[in-house]
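Just the one chain here, the form predicted alone, laid out as structure tokens.
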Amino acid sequence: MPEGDRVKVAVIGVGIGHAHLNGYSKCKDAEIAAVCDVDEARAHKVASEFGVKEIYTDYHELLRRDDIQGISVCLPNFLHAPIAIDCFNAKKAVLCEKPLATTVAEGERMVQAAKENGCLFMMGFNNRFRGDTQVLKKFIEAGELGDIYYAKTGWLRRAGIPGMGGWFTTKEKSGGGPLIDLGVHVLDMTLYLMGNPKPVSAMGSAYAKFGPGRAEAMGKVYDVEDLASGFVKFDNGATVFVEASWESFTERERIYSELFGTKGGATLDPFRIFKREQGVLVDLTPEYPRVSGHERETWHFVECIREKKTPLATGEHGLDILKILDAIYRSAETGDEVKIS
């Protein structure tokens, strides 16, 4: 690509896609060529906000444009696989919102389609790009925590079931409840900090104590969990505990990750590092840039297209996370540990 040329990108789905558009609009190397949404009025409103001239309601028409190089797929979970695969077949780079897909089989087809078409495939794991995450990653890569052998992570809401009766609470369309909606974020962030070890097995439990009764009274669908937890083993001997809820009697909403290493430990959020220096225990509170993970994520996607780089969060990483979520859900159904291949 000639120096100075901007990467032309498009966004399919302007809900969470609004965050992608905001990031692209602030990227000097990106040009937002088009937006696409089945809700034409919403598409026009968002396009006007970001000064985008081309609007589509049918993504197939968008994919016929040869000038568009990268596409953000920002749609309900069940649409990720079919639309991302169509993008790959049209030779487009894809930034796909989490989770990868609703099933492992769908996720595998997405990764394969990207490979067969020689396309860049990046996952929308925006928490990898947060300022605190990036600073902690530097400490870890410098060996400050040693061998990270255990971690705990979670996203617990006291109240916040999304879209009751819509695709969020319908398993066929979402793939699950808070574990695949919220847990996917913190699990990915934690595994990224640990060096993306390969999962080998998982056990888990899932509970639906609040949503079903409320949905039934409203005449709506709710066939997912409202809290889930899991314990995951990895090929390097490390283990991770993960929990997620849309509704639970906890003190407040909490998003956290705790890492335990042989030379030190760390926590997000708040960001602190725990070590032993000069024979005494010390707590470090590093400064870090307050940056938007969504912004830095979209900038990285553009950079990867321009420079033909492998993205920080690949489709394969998304598939590993999806395999873990699938194993936890299956374990919750059977009560047994589930092997991950």
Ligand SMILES: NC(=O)c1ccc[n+]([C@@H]2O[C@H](COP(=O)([O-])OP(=O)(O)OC[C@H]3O[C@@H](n4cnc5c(N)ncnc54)[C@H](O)[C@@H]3O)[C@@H](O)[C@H]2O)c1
Given for the second form:
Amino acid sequence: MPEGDRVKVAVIGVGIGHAHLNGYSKCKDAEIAAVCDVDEARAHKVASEFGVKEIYTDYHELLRRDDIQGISVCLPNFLHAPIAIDCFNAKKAVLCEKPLATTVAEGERMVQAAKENGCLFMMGFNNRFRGDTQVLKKFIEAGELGDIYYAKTGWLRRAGIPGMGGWFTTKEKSGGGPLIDLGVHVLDMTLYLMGNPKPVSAMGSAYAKFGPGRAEAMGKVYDVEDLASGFVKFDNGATVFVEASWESFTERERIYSELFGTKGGATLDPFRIFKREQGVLVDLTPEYPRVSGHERETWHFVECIREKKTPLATGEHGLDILKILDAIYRSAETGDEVKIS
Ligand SMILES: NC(=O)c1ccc[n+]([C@@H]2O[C@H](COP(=O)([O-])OP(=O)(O)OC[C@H]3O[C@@H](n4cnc5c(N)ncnc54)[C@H](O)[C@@H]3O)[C@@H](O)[C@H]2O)c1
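Can you return the structure of this protein in the form predicted together with this ligand rather than the form predicted alone?
Next comes the full complex, and the chain you just saw is listed first.
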């Protein structure tokens, strides 16, 4: 393809934005036109790593560039909504990091702005793009698990509170703790495998047993949970249990999903499929490509821009997940089951 035909992309926020740049840098159909970060030194360091010459500290200037088609929004959660909406109003396609936003109302405004501007809106749910997830999805689409009616999923860290006192541990800026930070990933991955049923209600609990004390001793803010669990019901009768922690006395960090269907079950990770064949129980250990979810996610975004495709992970999917997280948090406060509409 001639160089001029490559999709011009930019990344705003160069923390996890680094993984997006890495993905774009390996995509033959993409050209990284610019990076933007308010932290100029960080922006320069990352830009030089990928040979990017155009650096902005004010994203408004970046949005004035007519040649840029796609933007990765890799910012602290509370900035997803205002900056993604500005991107849509500037007619840019957006790949937004998870979670969609800090509140459902903001998330709805984002989805609306994308629609009104006719812009492609993809969510950064990189775990959907992992090799094992993609291979399992093929088995499921071929009917190998039958009707999936229950799943358990979680991301439990033993010790991994991110950025103590920073935006991650400040509810106003993050929207919550490990549930919205890590639970969002595994819940999305699991619901994707289940065919994205519509959530109807959730209940849950949230605990802050370690973060607040440690933060207080350091004179820092910590007003989110450090472990949360939830139970979600869907319109097709399926149910999902989800758990997430930044800190808990678990043996080791675990990121898992376990699916139960009428014809088979499966786990990620490790990737196994459980069936009954010829009257006996059979376990399968499928081979799968060891690809980076971040890399494949950015390639998919570029492909969707070029070929005007609907992305695998849409803003609407991000909104459904956010509604579930919000319902779990509200249930944790009231003790009641919370309806989701
Ligand atoms: N998908 C994943 O695996 C994954 C991993 C980590 C983080 N995330 C998500 O990515 C987002 C960013 O997280 P992070 O860990 O990179 O955070 P971070 O704090 O390390 O990086 C955010 C960057 O945004 C910059 N920034 C802040 N305000 C800005 C503005 N107005 N304009 C331009 N730049 C600005 C900061 O200077 C910083 O460099 C969050 O939503 C987080 O949930 C996703």
